[in-house]
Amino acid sequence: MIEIRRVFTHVEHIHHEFGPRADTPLVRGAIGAVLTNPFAGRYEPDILPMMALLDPVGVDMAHRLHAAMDVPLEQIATYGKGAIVGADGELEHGALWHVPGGYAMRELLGWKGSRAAYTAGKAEEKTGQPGNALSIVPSTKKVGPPGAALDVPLTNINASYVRGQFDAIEVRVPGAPAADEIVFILAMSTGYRVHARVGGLLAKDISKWDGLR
């Protein structure tokens, strides 16, 4: 059911936005895997079996993206995910990425809860101590043609309301998705927008436990 045709990785280093040059550039990265959509061209009422099969895809992509960004893991400050579904698929097929994509990054970054409990919708039964990556992973998805662009949102990994780290990265895989494909996307960055200066809470001032809200 899982057939990957291409993997596309994009990393950028932002030194300034028409202001003074930053002492340390902002590093933003995204990775997109182009998969055959097994449900293309038809309505399938039970699509959940594919979600579990995407788990190892998410884990592999998260590790590949971190390696491509070439920064220490503790410098990853924001994350996001998305999907572009080809024209013969439906938007709901992109929603299959919510658990495999989100938890792959959270576990890479040190989250120590129980994925199975959350997957089953039983947050009250979660086990383990949260270590990091407590915030929900923001997401977006669309149905689009080959070469369609998607603005993937980025927010802080522990407190999604850190205003200076609200961001997005545009992701586009040339020639994909074909009508019978899906592009699944993960994105991460090292933190604040270059020249962020609109106030609000700072990541260092928020308890990690706030991310559980």
The other form holds:
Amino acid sequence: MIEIRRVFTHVEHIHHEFGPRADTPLVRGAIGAVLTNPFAGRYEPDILPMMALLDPVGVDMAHRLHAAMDVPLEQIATYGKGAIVGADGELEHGALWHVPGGYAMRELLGWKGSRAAYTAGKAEEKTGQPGNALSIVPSTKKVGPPGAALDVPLTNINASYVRGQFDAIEVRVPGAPAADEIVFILAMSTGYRVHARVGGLLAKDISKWDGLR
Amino acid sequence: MTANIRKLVVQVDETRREMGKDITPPTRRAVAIAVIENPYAGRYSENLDDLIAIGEELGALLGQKAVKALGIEPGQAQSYGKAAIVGERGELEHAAAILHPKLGAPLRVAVEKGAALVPSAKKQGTLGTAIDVPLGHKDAAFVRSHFDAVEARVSDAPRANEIVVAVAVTDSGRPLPRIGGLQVHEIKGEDGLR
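I have the form predicted alone already, so could you send the form predicted in complex with the partner chain?
First the chain shown before, then all remaining chains and molecules of the complex.
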């Protein structure tokens, strides 16, 4: 059921945006895996079997993305995910990525929670900093033609309200997805927008460890 | 003059299957892109030396970044190409100044050897304009299996006073080459053609 056709990585270093040059550039990265859509061209009621099979795909993608970004793991500050479904598929096929995509980056980033609870969609009790990667992984998905661009949102991995790290990265795989393909995407960054200056919660002030603040 | 680099983008495109067939090892193309300020934006300058120097700087930087992204030794690079997109307040000749006089020599160091001409493309464009960077075998331009192209595009560049410069390097040819012509094992690698 899992057939990976292409793997596309994209890493950018942002040194400035017409303001002062950053001492350390913002690093943003994304990885897209182009898979054959086993449900293309028909309505398949039971698509869940594919979801479990995507777990190892996601974990491998998360590690590849981290390697391509070439920064220490502790510097990964935001994450996001997305999917672009080819024309013979449906949006729901892209939704298969919500659990394995999120789980993959949490595993990479040292999340200590229960995988079973996560898969079941159940929240967990949080006390102190129970682990890393506590926030919901923001996402977008769409049905699109080959070369369609998807703006993948990025937010802090431990507190969704860190305002200076609200960001997005445009991801686009030339030539994909074909009508019978899906592009599954993971994205991460080292944090603050290069000239962030609109206030709000700072990452160093995260205190509740509830995934929000 | 050194380049005022706003952004660097590196992409790797790995093809594992094509038309239902496994590609082993996968074919891989890397493209390294710099978004730079155009020092001659909005005026005619007879002398383009600053951009020629920037071309030399970027040939080394982008060539090394592309090779590193592929995770290969320089000698394992197989094909290469270069391209530039000039923002609205620049002229096509600015792309030529970056690409042609001095970019090639440091790129050839980054990929080891490189007897063949580095194929190129240039255009004027705006934010998100895509350019297809042509690819040819680095030691023998006539190797038919390595004629290819890879798309380069930066969503927020070039601004009117910027230039997008791309260098592409591969460790392979097309996924399923089968149209004959000069083969890799037949390369003499002396004249850059065969």
